[in-house]
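Take a look at this single chain, the form predicted on its own, given in structure tokens.
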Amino acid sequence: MNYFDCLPPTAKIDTIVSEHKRLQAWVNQKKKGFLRYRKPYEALSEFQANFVDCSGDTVLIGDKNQLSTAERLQVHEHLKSFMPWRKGPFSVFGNTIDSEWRSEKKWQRVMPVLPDLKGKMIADIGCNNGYYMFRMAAHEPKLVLGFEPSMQHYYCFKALNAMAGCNNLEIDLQGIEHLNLFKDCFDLVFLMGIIYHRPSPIDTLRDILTGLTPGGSLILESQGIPGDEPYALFPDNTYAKVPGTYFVPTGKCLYNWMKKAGFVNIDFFCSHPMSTEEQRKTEWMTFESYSDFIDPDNPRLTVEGYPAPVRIFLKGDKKE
């Protein structure tokens, strides 16, 4: 499926036609770093899934029964090259991926405001692997587009989908700061984790809110502290040990920072504390994870001694 031909009219098909011609020049090129995820990726689209169902928790690509024990071998072989797996859980022929994220908590939070996919487009902002793409296409949308700038994950999800071949699902090599050149193109906008990252979080909406088709939607989930006043925590260096952390913000921050930028119908619709229940080391994650971030003394602390974090969900509409 060439997603070009689903972009509206009023998409700069040109500016971002030319853009992703650049960069697939860019990573097909002959250089080590992305032979290391482009490899597996081209072994992995050898085999093509006799079944695909993606409507529940995990994500099922394949059946065990279709490969011999040595192919099924293979396939866990190639897809334990693009470890640490951060989202999931995948079965892929039979093999389970037991990912850092148990990423179906987020989607069952997020289920009670979606709105009907059928038919949508959908740009997933940062979608990393996949998981939450795959979850849409079971809803039937026009096309999810997948925003992803890191070379690992970008071919993860291409490894995957080739093997899932589900045809209303792409991916490419952008970030945010492209968003708005796809003025009124999403319906559905999923910003999942990333708010944070970024320098200047109203700028990030406001590139949002150009993206969006008038009276569409942004569903967005962001690492916050607790506290109900409108405040945002800028750390020194690192939060939880992640560096590239610029504002952490509460509830009521994010809730202002969506206002601010022109958004409406704005809905805090949940939050939560973070636990050792829903982010962990696995053997798919052997790295850090959510117990290594927290002062092993006070759990309501960083090892930094800033705030333990929550977990803030929100959503907001563009103006009809």
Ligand SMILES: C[S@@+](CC[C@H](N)C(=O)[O-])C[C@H]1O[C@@H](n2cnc3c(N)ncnc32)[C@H](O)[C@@H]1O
Given for the second form:
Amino acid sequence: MNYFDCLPPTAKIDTIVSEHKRLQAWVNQKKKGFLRYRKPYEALSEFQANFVDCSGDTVLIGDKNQLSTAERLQVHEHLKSFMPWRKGPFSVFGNTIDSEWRSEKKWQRVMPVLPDLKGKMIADIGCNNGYYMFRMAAHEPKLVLGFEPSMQHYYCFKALNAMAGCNNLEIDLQGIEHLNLFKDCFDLVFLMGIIYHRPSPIDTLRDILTGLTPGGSLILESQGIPGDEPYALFPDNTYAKVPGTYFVPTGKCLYNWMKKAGFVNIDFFCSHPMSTEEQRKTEWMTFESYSDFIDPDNPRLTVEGYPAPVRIFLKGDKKE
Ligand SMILES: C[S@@+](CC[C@H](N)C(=O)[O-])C[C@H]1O[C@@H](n2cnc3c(N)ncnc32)[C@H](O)[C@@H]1O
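Please move on to the form predicted in complex with the named molecule, as the form predicted on its own is already shown.
Expanding to the full complex; the earlier chain stays at the top.
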């Protein structure tokens, strides 16, 4: 017999009511309650787009004229629930979402080295709202599975795809830690904007090898520091105000990590400085952005005094 069974009937009801209230308060809490994102997802799922185009820089979901003005406003309000929008741009029934990052620029850099995606099994690790997954969908993969442990981004993707209806895109509320559940599964893995958040980057790369089919490829993009030597910066606390940053490598260092993890045919195909043109505050992301992370008197340094970030891109294969 437990504590609850010992209570008189009225006390039992009171206990149930107060438990229910406590639970309701928890799920509805403004900051962390999961209904904060699930509710707008459910509301947006009522709108099915009769037109989707993922082939251009802006992912287009639904035509402006498909909805009444009132319905379009409703969609706009629900989309705002997912602010801050980090990745995009999207246009949803004519509502243009100008995200913090101009993600199309990263996609343009990656596109030239991609294998043919048609019929492929793909993982996008840390897929955020799925901007890149939609861009992949235009190339008719068999399936793109997004790994995303953040409730906000997970439901944002689900809302976008409930409207878009791309049936070869799926997302799971899981992190890179779960990749080793998918042994020899993916022809192609994208790991973009993640590895500098990993405390053990070579183990992370080994987990990716486990998830790849023999001969499969990894597209790896990371924030990095400039330089030709094989070094990684290990910041005291934040790097460019970002907490949870472990090793920030040069391109050569990232190359060596891939080699030591066991990748072959490694190609360091692109590097460029970050800029306010590509990462900035917008109407859909009103918090601090790149210009706030950089020393106002010296654009070569972060506010912490570290070398300002570059972006580095590599591709590598798992042995046949
Ligand atoms: C800097 S963003 C990069 C997003 C996107 N891949 C890109 O390149 O633009 C990092 C993403 O990783 C997600 N994330 C956080 N922890 C993760 C984990 N353990 N495994 C996979 N993704 C994670 C975050 O929620 C976020 O969406």
